[in-house]
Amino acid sequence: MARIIDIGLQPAIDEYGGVAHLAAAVEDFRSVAEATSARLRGRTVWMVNSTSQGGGVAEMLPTMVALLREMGIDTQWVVIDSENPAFFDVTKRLHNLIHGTGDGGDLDGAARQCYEEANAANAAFMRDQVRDGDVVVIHDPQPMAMAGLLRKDKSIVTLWRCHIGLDSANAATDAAWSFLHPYGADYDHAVFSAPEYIPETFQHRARVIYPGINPLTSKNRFLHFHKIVGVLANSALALAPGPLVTDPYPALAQRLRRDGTFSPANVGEDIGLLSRPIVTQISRWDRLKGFEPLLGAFGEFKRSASGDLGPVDDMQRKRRQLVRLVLAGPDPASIEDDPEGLEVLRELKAAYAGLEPSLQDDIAIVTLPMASLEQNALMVNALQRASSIVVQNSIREGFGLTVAEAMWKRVPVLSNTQACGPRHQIRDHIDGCMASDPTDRKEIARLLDDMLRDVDGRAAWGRSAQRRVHRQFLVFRQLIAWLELWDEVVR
């Protein structure tokens, strides 16, 4: 059954305005929100998605809801659920099909019935909450069928926000959009993360709104050096260099061992986050995130480091020797709408088991606990800040806020031009580097070597990346775009 989410305590607008380099963005947001709030008075804006934790959507919504409420716009966040586990199997298939992978041949039978029954059960809850005149924003395919069910007896504005997509069409995408097509007519407008993602169904009633990060959340706020050390040590991601004021976290980061088990990440040899060059990818455990190709590319890099990558000075030789790869993601059991996570992690464990022991020592596959969302966010923040390079090797990527998060922290990012979302964020050799193929191990190995060698370039890319996020990918710019859309549709 659907439930209304308590967003907890969030930073107030004045806290953002008190940060010198955020003040102008905050004032722009205030100006637009004050004008729009009068038009939305008496209406509630409902944000509806399928999970309260894990992934960019669940991370964005608390900030959006809190800022809108503070500006006088009544906003609620609802998360749907289903007692039938097959529902999330169906929606995960839809997710993969929209990204261009998988087989959609049998989606029209029992799958559609399962999908519609789950949406009907959740719409029944919403029907008691929603009033005439409200604005309902449905996020992604999981609850898409709800709009038509609610509009049967409610005079409401309905918007579909799709966070995923593919910049080309194939049999898989055709199957996904064919399945979802009957529900598209029930929406007044749609929003996508890139123009390439807009399907024919929404060609003349869609716009692009880039997702945005919150610069003051635990995941993105500035961390002093002592705080970084404390977070890494308290979460078991690093050995404590000395006594700490704070206590270890109740739930610790777990690292994959050679025998296939997981144990606290600082047991045995330290990963080296405080002393070594570190290449990091942090994502949900999803085949489309490109974890396994990155693992193979790093192996190619380490094996070739002695000669195939060209002549080097002593410093670069040391970097090649000491650099380590960290592949991190949430505890997969904690992600409500992603039953595939455990399976993907098992595949990654098998690939790791096939590596030579010396290479296994230089790779840390880490699960981050979700028992405390704040502590999880701090772990991600500290991991990114401790990294020399952050990688987003996605084969497909709706947008990839992990890219913007690293860019905000002035860490250069390596991604690829096949992933549409990252290429809307990263300008090659301006904000980071872009490979042409996320599965080309030799190309990724060469780019890792080039980036590690170019210390001055990495610093310049990091500065440029932070400026780009400031202009394009902060939550204030995202909310202004939403307010402008709501102002139009409620007229």
Contents of the next structure:
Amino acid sequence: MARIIDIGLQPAIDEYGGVAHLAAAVEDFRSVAEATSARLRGRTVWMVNSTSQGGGVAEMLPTMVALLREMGIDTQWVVIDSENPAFFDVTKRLHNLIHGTGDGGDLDGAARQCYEEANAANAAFMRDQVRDGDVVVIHDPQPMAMAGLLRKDKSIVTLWRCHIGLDSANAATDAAWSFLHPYGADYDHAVFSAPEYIPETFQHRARVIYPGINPLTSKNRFLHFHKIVGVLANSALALAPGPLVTDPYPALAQRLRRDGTFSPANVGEDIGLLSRPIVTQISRWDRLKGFEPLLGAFGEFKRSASGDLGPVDDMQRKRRQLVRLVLAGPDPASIEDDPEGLEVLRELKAAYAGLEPSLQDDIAIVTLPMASLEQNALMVNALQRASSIVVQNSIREGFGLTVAEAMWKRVPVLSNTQACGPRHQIRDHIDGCMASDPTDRKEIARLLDDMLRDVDGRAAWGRSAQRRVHRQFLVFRQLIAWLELWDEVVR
Ligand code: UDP
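Show the form predicted together with ligand UDP, please, because up to now only the form predicted on its own has appeared in this conversation.
After this comes the whole thing, all chains and molecules, with the earlier chain placed first.
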């Protein structure tokens, strides 16, 4: 059954305003919010999605809700649920189809019935909460059928916010959009993360709003050097170099071992996060995130470091020798309802088991506990900051908050032009580097080598990346776009 989510303690607007480089962005947001809040008075803005933790949507909503509430705009976050696992199976298939992969033939009448039943049960909960005049923002395909059900007896504004997409049509996307088409008519307007994603159903009533990150959350806030060391040591991601003031976290990061088991990441040889060049990818265990091809590319890089990649000076030889790959994602216990995630992790384990021992030592497949979202966020933050390069090797990517998160921290990012979201964020060799194909091991290996070698380039890309996030991908810009849209649609 659906439930209203408590967003917990979030930074106040004055805290952002007190940071010198954020003050102007906060002022812009404040003035748009003041100008539009009168028209939204008496209405509630409902944000409806299907998960309260894990993934980009759950990452953004608490910040958005908190900032809007502080500006006097009543905002609530509802997460839908279903006891029928087949519902999430259907919606995961829809997710993959919208990204252009999978077989659309699976979406038969039974799938539609299961999808509509789950939406009806959740709409029953929402019907008791929503009042005439409210604005209901439905995120992604899972709850998409709810708008029509609510509009039967409520006079509300309905908006669909789709966070995923493919920049070209194929049989899979056609199947997804024809399945979702009947529900599209119940929306006043839709929002996508890139112009390429807008499907026929929403032509002429859709716009692009880029997602944004919160610069002050535990995920993105500045961490002093000692704090980075403390977080890595407390979470078992690194051996403590000396005594620490803070205690180890109750739930520790686990590293995959040669025998296929996981144990705390600081048991045995240290990964080397505090001293070695580190290449990191942090994502959900999703096939489209491209973990496995990245593992293959890193193997290619290490094996060919002495030959194919060409002659080098001593420093680069050492970088090639010392660099390690960290592949991190959520603890499998937290994704028990995500059969594909467990399968992807199983596949990665098998790929790792097939590597030569010396390469296994240079690759850390790590699961990050989700028991405390705060500690999980600090682990992601510290891991990104301890990286020489962050990779987002996605085969498809709606937007890729992980890219903006690393860019914000001035860490050079390697992604690829096939992933539409990263392509909108990174200008090649300006804000990071872009491969042309996430499955081309040789190309990724060469780019890793080039990036590691180019110390000045990495610094310049990191600087430019942070500036770009500052201008385009912070939460304030995103909220201004939402306020402008709400202002238009309630008129
Ligand atoms: N993330 C996390 N812990 C993990 C893996 C991912 O907190 O173990 C976060 C990551 O930092 C980012 C979000 O999950 O904020 C993923 O968002 P993104 O847009 O990159 O991809 P999505 O999961 O929405 O496809």
